[in-house]
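Take a look at this single chain in structure tokens; it is the form predicted on its own.
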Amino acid sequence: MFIRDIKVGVISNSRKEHTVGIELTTYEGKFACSAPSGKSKGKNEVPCYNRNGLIRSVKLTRAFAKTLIHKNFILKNLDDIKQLTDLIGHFEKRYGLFGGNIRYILEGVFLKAAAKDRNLELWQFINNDVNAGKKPKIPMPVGNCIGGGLHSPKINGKRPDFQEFLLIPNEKTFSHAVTLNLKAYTLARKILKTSKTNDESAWTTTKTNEEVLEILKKVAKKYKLRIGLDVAASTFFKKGYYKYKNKELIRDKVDQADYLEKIIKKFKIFYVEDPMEESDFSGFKEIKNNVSKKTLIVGDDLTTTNIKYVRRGVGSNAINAMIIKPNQIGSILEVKKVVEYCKDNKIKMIFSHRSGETMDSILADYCIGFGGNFIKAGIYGRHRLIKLKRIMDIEKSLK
């Protein structure tokens, strides 16, 4: 894989906001990939900027794309990115770190163009089971109906607590299951009678988060769809409480659990993101231990893509599904660890994108290539809808 050019500039996610794009050329052709950004971030996130902040990283990572330039690389397999990695080491060493959105683009974008090198798709790069002949696992999306939380503008001084409202299908088609969100998320926009989204495109209300869930609960039943929440406690986790603004109230860690048990159990709900502050391990664990062992307890500010977190986790019973984001971590080698942690220890992953998106279905790619057996990718939106067609794509392509 020889280096012709690299490009590296400033684009716009699909929230108007700055993020970073790059375009590698080679022989085989020209491959781009751009970085998402989070709002509702962990704790233990790495940074994904220069502490200096984003054109400090830009600068960075253009200094560095010069001196690859014209230099040959032999990817054969997802492994062999360290060429990459440890020469972005030695950079970082002399410079100053990049972050890990900048990590993210660069072993994107070259993975890409080493998969188109070996005449495959970046999914078959990174699938090791592909070339033993097996048909790669296809994941159920889980969409994000109704906002609340971080993610969504206040309406007269009012949004749910929580952050997504969220429908699971469970159909044998990818496609299908697209098709069946699709259809459930225009019915809740008619029972909320809203046209007004978030930064999700999910629908905005100043509903309170039990009467989202009963609306909720109508549309799956007509679809048959499973219900999800992502609670992102730690957004509204002030000083040792649960500080909730709809209703006024407020809930130490034990009513916090509490109530959460008890809206599991009311509503059925099969997908809980989040639902105590992200070190509450323990916290975790007592809603795990009291639900249904169908119940997916899933970690995201728990874990951040971070097999220091996901070990503890597992290790704790805190968890048995967590979200895989890889600009959270900022290293592909590193997501690689954390998927084979889970797929040992039986653990669901769910490949995740961010509220702040852009037009790169690199996510879908990652999804399918690891095995992950969920996608959470949004239900509409152009900057959602990209990713899940990509996974429709594939599918397609498998028949």
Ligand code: PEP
The other form holds:
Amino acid sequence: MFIRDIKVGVISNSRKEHTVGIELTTYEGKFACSAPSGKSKGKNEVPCYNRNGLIRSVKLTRAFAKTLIHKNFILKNLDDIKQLTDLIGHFEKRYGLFGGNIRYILEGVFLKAAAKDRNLELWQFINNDVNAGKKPKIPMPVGNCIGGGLHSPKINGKRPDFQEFLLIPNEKTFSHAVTLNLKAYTLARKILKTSKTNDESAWTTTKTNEEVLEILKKVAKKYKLRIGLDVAASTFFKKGYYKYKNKELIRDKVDQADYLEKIIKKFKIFYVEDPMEESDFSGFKEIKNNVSKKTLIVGDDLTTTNIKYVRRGVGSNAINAMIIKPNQIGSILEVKKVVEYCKDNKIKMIFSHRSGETMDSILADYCIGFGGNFIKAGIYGRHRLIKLKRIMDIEKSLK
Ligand code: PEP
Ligand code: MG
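Now the other one: the form predicted together with ligand PEP, given that the block above is the form predicted on its own.
Next comes the full complex, and the chain you just saw is listed first.
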């Protein structure tokens, strides 16, 4: 593919924060990609931007882009993206680091163009390489129904301490699963008597974790859905203790693990993300050992899509599932390593959006291309629905 033009700019994400977008023009057309942004980030994530900020990153990327104009790239498979990452590496050595979000959009837009060059959809381009032509797996959605923690505003000084109260269908088709999640989401709104949503379009409330779980249980039962939680425990772990605000309570490591085990059993919770703070591998293991084997104990801040921490999490029996957020690591070939390791070790993979999102649906192609078991991309809101719709379109194209 011949590079005719590359434009890099600053756009707004779903939270109206600045993020970066790119448009690549080749003889096959125009391709765009933009970067999501997290709020409850893991401490081991790569920095999103150059240490002098987003604008510095954009300037560097524009200078880098100029060096690519009129170059020809032949990307036959995912591994060939190394041609681009090597050039980025050389440029960064001389002029400074771009940051994970810039690498995310550069790789993303090149992969979109490379797929088109070979007359493939992006998921097919990845799947051909990673799954050697196997029929793609259609994931199930993990949808954020009710929110708390860092993603939600306090109402009268209150919000649930856990970050996400999730609904997870188990259906034959993705489109039916999405419909069920939407119905349950609408019912939850009626029960909560609210119209206010948070960063991820989940309902906001003043209720406690347990009160929300009671509501979630009710709506899940009606639509035969499974229940999940993103505890995002690091966000309220301060000076060695878990500091609950709603109701005011302090739990130490042992209390936190006991509490989580108790509610997992009481509410038959299928999916629990980051139940302990991000460096407590043994705490994750403790919970995993004391609940049903079917419960997914999911690493997000714990693993940060970084093979080093994924190996540690799996090797120490702390997790049986993990979140994959490509911009946590800022390299799609590192994502590929993590995916291969997860497949070899039977670790379930959840491809996930960030709380600050854009109208890019590349996550859906990554999820299907890499063979993800789940996609966590919300239930409602245009930045979330565009990703769900992309999976529905892929599903339709397979029939
Ligand atoms: C999460 O913790 O799973 C999440 C989506 O949050 P953020 O994007 O804010 O890191
Ligand atoms: Mg999380």
